Every structure is written in C-alpha cells, then in structure tokens.
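Shown here is one chain on its own, the form predicted on its own, set out as structure tokens.
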Amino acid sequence: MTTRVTAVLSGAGQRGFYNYGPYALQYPEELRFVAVAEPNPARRARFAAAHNIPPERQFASWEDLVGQGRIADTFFNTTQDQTHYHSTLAALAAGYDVLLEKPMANRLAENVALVQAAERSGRLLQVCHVLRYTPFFSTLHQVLASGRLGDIITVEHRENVAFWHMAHSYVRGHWRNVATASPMILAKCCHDLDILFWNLGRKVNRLHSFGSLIHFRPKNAPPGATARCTDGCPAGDQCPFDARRLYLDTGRTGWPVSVISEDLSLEARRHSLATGPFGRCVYFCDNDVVDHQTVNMEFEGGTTAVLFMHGHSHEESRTMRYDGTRATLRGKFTYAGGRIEVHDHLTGRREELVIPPAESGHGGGDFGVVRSFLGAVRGEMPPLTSAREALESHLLAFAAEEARVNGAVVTMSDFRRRAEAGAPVPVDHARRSP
C-alpha cells in the first residue's frame, strides 16, 4: 500500500493552485497538503478550501509558516522567483525535503548556494523541469537512448513562444525585467537546457550566444499609441498585442486571465485592465529583457546544439530536429499534444511514433514531476533529476546571457569553477541592448 505524504505549500498562485495542488484532489491516497502559505488572502483561502485546510494552518508569509517547524513531510515552493532563494533555504534547514518551481533562484551565486545547502542538509530538493515528465519527452529521450538514430551529430531546438505569452509575462508581466527577475534565457528556456543535457547525456563545453529586444520598444509604437490599451488607442483594432482582446474575452477563464484578478467578471477585468499592469501598452512598459535569442553549444565529444528563443511565434510550441549517423528525428510539442517522426538513413522509411496521452497541464509534465517527487521522498525511486543535475541548465542559462551582453564565448568548465566558488560574473550591462 502506498504510503501518503504530507505537505505545505507556499505560493498558492498558478503553478499551486492550478498545477501541482490537483494531484492532491486526485490521488489523495498519495498526498495530501495540511497547511499554506500566501499573502493573497482571496488566493489562500481558495487554496484551504479545496484541500480542506483549518484555519490555524494557514499563513499569510513563508517566513510564518517555516516558523512552525516542520509541520509535514515535504514542502511545495511555488512562490515567485525572487523568492525562492531564501524560503527554500530556510525549508531546507526545517527539515523539509523540497520540490521547488524552476527557475531555482534569480541570481546565479543564489542557485548554486541552493544546491550546495541541499547536498549539506542531505535533504531533497527536486526542481520542476516538468518537460522531462511529459509523454512526449519521454518518448523523445527513448528514442535517443536506443541509440536508433546513431551517434547525434547536431541539434536544433525551438521555444516559439505565442506573441500573446511574450507580451502577458515579458513585456507585461512578472518576468519583463532583469533587475526584478532573471534574463528570459533562464525564466522560460531552463526548461530547454536541461531537455538538452538530458537528452545527449554529456555536458557543454562552450558556447556563445546572440539576442536583445527588438520590437518592444516605445519607437515601435503606433502613431497616437495610448499609455494603456483602455485609453481610447487608436491602432487598438490593428494591434495583435491590444490588451482588451486577450483579457475581455470572456470565454476565457483560465491561465493567462486568471492572473490579472481573481475575479473574472467583466467589470473586475476591465478595472484591472484600467489600473494594473496588463493593460498598458507593449511599447511603454518597463521591460529590458530580450525578445529573441540563440544559443550555440558544443557538447563533450564534439556534438553542437542551437537553441532559438523568440516571442513572436503564431503558436506556442517546441519544435526540435536530432540529426544522427543512422536517422533523423524531427518533433514538434506543444501542450496540447505533439508529433515525432524518424527518417531512416538506410531505408528511407519515415516513422511517426505513438505519444502516450497526457494526464495533466504542460503536457502531462505537471502531474509526472509531482509523481517522481513523492516516489524519491517515499524511498521508492531516485529522482529523474537532482538538484544538482538541475543546476545544469541554470548554469548554462546564466553562461549564455553572460556571453550574449559581452560578446563572449564561454568556456563551461571555467564558468562552473568560477560559479561554484561564488565568484562575481563580469558583465558589462552597457551592452545588454542595442
């Protein structure tokens, strides 16, 4: 009989309430949440009363909850970035094993302290590379670990993000700036880097890398463009990016909506529309972060990688080419299914492969890290990915930016010494943008 694990979570937004809470309400044979903590008191309550939390187990800050002790077996981290770094620690050393939404911290020294202090504690700290756990990656990683299509000899991968998520959570949204966030090569594309080290099973060597923002960018806008979208702005009708169009749609109810007011009535859009910061303008916001972006890589034993960024895309999906000695593999993935092909080199025969259905959001990914995680806390199995292996990806993604405002290619061994040891990274932030 599978033993059921407790747990705490603090940040019941989105990837809580939405994403990983559900597994609670569906297996509750496996986990079951016994206390949260959240500022937002409409979000807290909503949390409490789906998993039927009392009042004294509610907190309105991590800091309060910690304070507790340990109060449960595990502790769900799905706070904003910026605070990941200290709530985790302090998680850590109540004696919580962790499962911590991606990316690990904001800082680079941030995310490496993080997994030093796991490896001291002997606690768990899995991050939620929920890519990894989707039917289609997996199915992916199998076929390259079967060694059908040869030895790889390069790769292509593409995050295509929709114009509509570019302009809600980069140039809008939380993720818009790099002082109060993290570079969009970490915040959104950490999950491709670490598809990439899993996938060819070696690590980089160097790489280098090219990207700034272009388009968002107040000499863009339309003539007569409005501070706000609400404002009367003459090229609304012409404007893919007008506000009212993606948030007062009222057949829309859940994510990207869902962000801009608990309340999802017309009237409450409308006034947040008026009044937060989804409703301004994409040329006159306080974004600095890039709308495009490559990544060149060469692995251990000469393999190279490109990895294409951009928020300009009809669509938003994954799209990815593997060519080998023996075969080549092309996929496409997007959230709500996808396609994998092999072209044979000796026969010429083209196979499409057989995805598994997906159970839960991101392709399945959601609930798939929220299963491995109880399994390594139960002892069962190891996790698919450690925190360590997860520091990877971040590395990478912070090596990359370093490259990209310096004009540098980076050597990966130097950088790991250099990040390990708490080391400042030059960079020259005159150069961030054209």
Ligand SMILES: NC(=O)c1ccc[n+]([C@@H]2O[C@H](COP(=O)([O-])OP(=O)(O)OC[C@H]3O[C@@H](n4cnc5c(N)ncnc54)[C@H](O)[C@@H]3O)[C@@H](O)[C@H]2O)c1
Second form
Amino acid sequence: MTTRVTAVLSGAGQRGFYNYGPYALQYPEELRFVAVAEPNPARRARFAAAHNIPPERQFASWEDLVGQGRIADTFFNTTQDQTHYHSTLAALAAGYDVLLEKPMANRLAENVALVQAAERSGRLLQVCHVLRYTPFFSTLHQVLASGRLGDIITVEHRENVAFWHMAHSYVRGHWRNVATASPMILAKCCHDLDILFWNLGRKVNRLHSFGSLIHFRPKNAPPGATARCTDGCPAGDQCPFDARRLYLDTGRTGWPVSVISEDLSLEARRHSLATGPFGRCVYFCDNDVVDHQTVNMEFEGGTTAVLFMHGHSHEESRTMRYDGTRATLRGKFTYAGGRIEVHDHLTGRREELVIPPAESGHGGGDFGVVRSFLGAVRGEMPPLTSAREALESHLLAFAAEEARVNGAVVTMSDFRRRAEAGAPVPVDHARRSP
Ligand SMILES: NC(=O)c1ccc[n+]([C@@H]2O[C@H](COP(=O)([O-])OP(=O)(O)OC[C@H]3O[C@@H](n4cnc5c(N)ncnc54)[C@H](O)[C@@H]3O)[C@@H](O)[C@H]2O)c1
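How about the form predicted together with the named molecule, since we already have the form predicted on its own?
All chains and molecules follow, beginning with the one already shown.
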C-alpha cells in the first residue's frame, strides 16, 4: 500500500490551485494538503475549501507558515519566481522536502545558493521541469537513449510561443520585465534547455546567443492607439493583441483568462481590463524582455544544437529535429498532443511512434512531476529533476543572456566556476520577505 504524503502549499495561484492541487483531489490516498499560505484571501479560501483545510492551518504568507515549524512531510512552493529563493531556503531550514516551481530563482547566484543549501541540508529539492515527465518527452528520450538514431550530430529545438501567450505573459504580465522577473530565456526556456541537456546526456562546452525586443515597443503602435484596449482604441478591430478579444470575446475562462480575475464573470473581467495590467495596449507597457532569441550551443563530443525561442507563433508548440548517423527524428509537442516520427537512413522507412495519452496539464507533466516527487519522498526512486540536475539548464539560460547582452561566446566551464564561487552563503531567511 502507498504511504500518503502530507504537504503544505505556498502560493495558491494558477499552478498551486489548478495544476498541483487537483493531484491530491484525484489521488487522496497519495497526497493530502494540510495547510496553505496565500496572501490573497479569495485564493486562500478557494484552496482551503477544496482541500478541507481548517482555519488554523490557513496562513497569509509563507513566512507565517514556516514560522510554525515543520507541520507536514513536504512543501509545495508555487509562489512567483521572485519569492522562490527566500521561501525555499526557509522551508529547507525547517526540514521540509520541497517541490519548487521553475525557475528556481531569478538571479544566478540565488540558483546556485539554493542547490548548495539543499545539498547541505540533506533535504530533497525537486524542480518542476514538467516536460521531462510528459509521455511525449519520455518517448523522445527513450528513442535517443536506445541509440536508434546513431550518434546525434545536430539538434534544432523550437519553442514557439503563441502571439497571445507572449502578450499575456511577457508584455502585459508577470514575466515582462527583467528587473522584476528574469530574462525570458530563463523564465520560458529553462524547460527547453533542460530537455536538451537531458536528451543529449552531456554538458554544453560553449554557446552564443542573439535576440532582442523587436515588436512590442511604442514606435510600433498603430496610429491613434490608446493606452488601454478598453479606451475605445480605433485600432482594436485590426489588432491581434486586443485585450477584449483575448479575455472577453472568448467562450473560455480557463488559463490565461483565469489569471486576470478570480471572478470570471464578464463584468469582473471588463473591470480587470479597465483597471489592471492585462487591459494595457501591448505597445505601451513597461516590458523589456525579448520577443525572439536564439541560443547556439556546442555540446561535449561536438554535437551542435540551436534553440529558437520566439513569441510570434500562430499556435503554442515546441517542434524539434534530431539528426543522427542512422536516422532523423522529427517531433511536434503541443499541450493537446504530439507527434514523433523517425526516418531510418538504411531502410528509408518512416515510423510514427505511439505516444501514451497525457493525464494532466502541460502534456501530462503536471501530475508526472508530482508523482515523481512523491516517489522520491517515499524513497522509492531518485528524482529526475533534482536541484543539481535542474541547475544546469538555469546556468545555460543565464550564460545565454550574458552572451546575448555582451555579444560574446561563453565557455561554460568558466561560467559554471564563476557561478558556483559567486553564490551567496545562505543565512536564516525564515522571517525575511523578498
Ligand atoms: N512548471 C511550469 O511549466 C510552469 C508554468 C507556469 C508557471 N510556472 C511557475 O509557477 C510559479 C507560480 O506561477 P503562477 O502562474 O501560479 O503564479 P500566480 O501569481 O498565479 O501564483 C502565485 C501565488 O503566490 C502568492 N503569494 C505571493 N506572495 C506570497 C507569500 N509571501 N506567501 C505565499 N504566497 C504568496 C500570490 O498571491 C499568488 O496567488 C511561478 O514561479 C511560475 O514561473 C511554472
């Protein structure tokens, strides 16, 4: 019989409520949330009601929660990126095993310090690189590990962010500005860099990167554009980014519509667009993250890989191509499903692989990472994305940003050494707010 793991949740927003909370509801014999920390009263109440958490176990912040000492086996950290560092240090110090959302932290030194702190504490720190746990990427990984493609010579991996997702998250939303969030290559593509590192099973020797913010700037605003889409903008009918089209004129109220208001009535959403960040014209926001970036990498052994990230796609997808000495693999991953085909050089045959169905969000990765974490906590299996394993993708993202900004080639062995030496020594942050 499986031992049930108890958990506290810090941050009952999108990920906490919609993506990980449901695991406990679907598999109550495996996971139970016994406390919640969330400053937004409506979100706190919503999570507490769903998980039957009594008032004395409902807290307004992670600081108050951690102040109780360890009251469960595990700590699910689904706060925003800028809160990850201090709250995770405090949770580890309190003795929790921690499941931490990606990116681990917004600043390079904090990422390294978190890994070092986890290793010193002897606690498990697992990072939500959900893609590794999807049936799609597991299937792709198995093909590569089987040697069927021969030696991998080159890889092209594209992260095609849909135009509306770009506008929502990286122009109007949480991850729009490097100073308050992080470079987009970290926030969006630490997943993709992690997949490349995992699939190739080797580290990157050198990389360089190009990219910029081309489109979402005031100079590209259509004539007469107003500061908000709700201000009677004359360009609205012809604008793909019109907030009314994205958040009101849709039958859907799931993500990303659910981000703009807890109350999903039309009236509440209208109010949110008239007053909040998501109604702003995409050309007049305080955004500065790129809308396209490439990372060109040379792996140990000589394999080259290019990662394309951009926010102007007609659809949300990741597409990839692996060319090996015996076969070529082409794949397309969407949250609705995927396709992987292998073209064999010797026989000329093309095979489409069978990908098992996904059971949860992010192509099955959301439940997959929770299941893996619970298995690791119970001592049944090592985590696929330990903090040390996850760090490599974060280092690659920061190195890519350095390469992009400086116009330089970055040698990763130097970069890793610098990062490891530059990490701050963690102190007791249990009572500090970020
Ligand atoms: N793994 C993935 O694929 C994936 C996908 C999307 C987002 N994310 C990451 O998940 C994390 C959460 O994202 P989200 O979209 O759910 O954000 P969100 O803003 O919806 O949720 C974060 C919650 O934390 C709460 N919070 C703020 N201060 C707090 C405090 N002191 N104590 C406790 N809670 C506090 C906020 O009120 C909010 O409800 C982010 O780090 C994000 O980058 C990961």
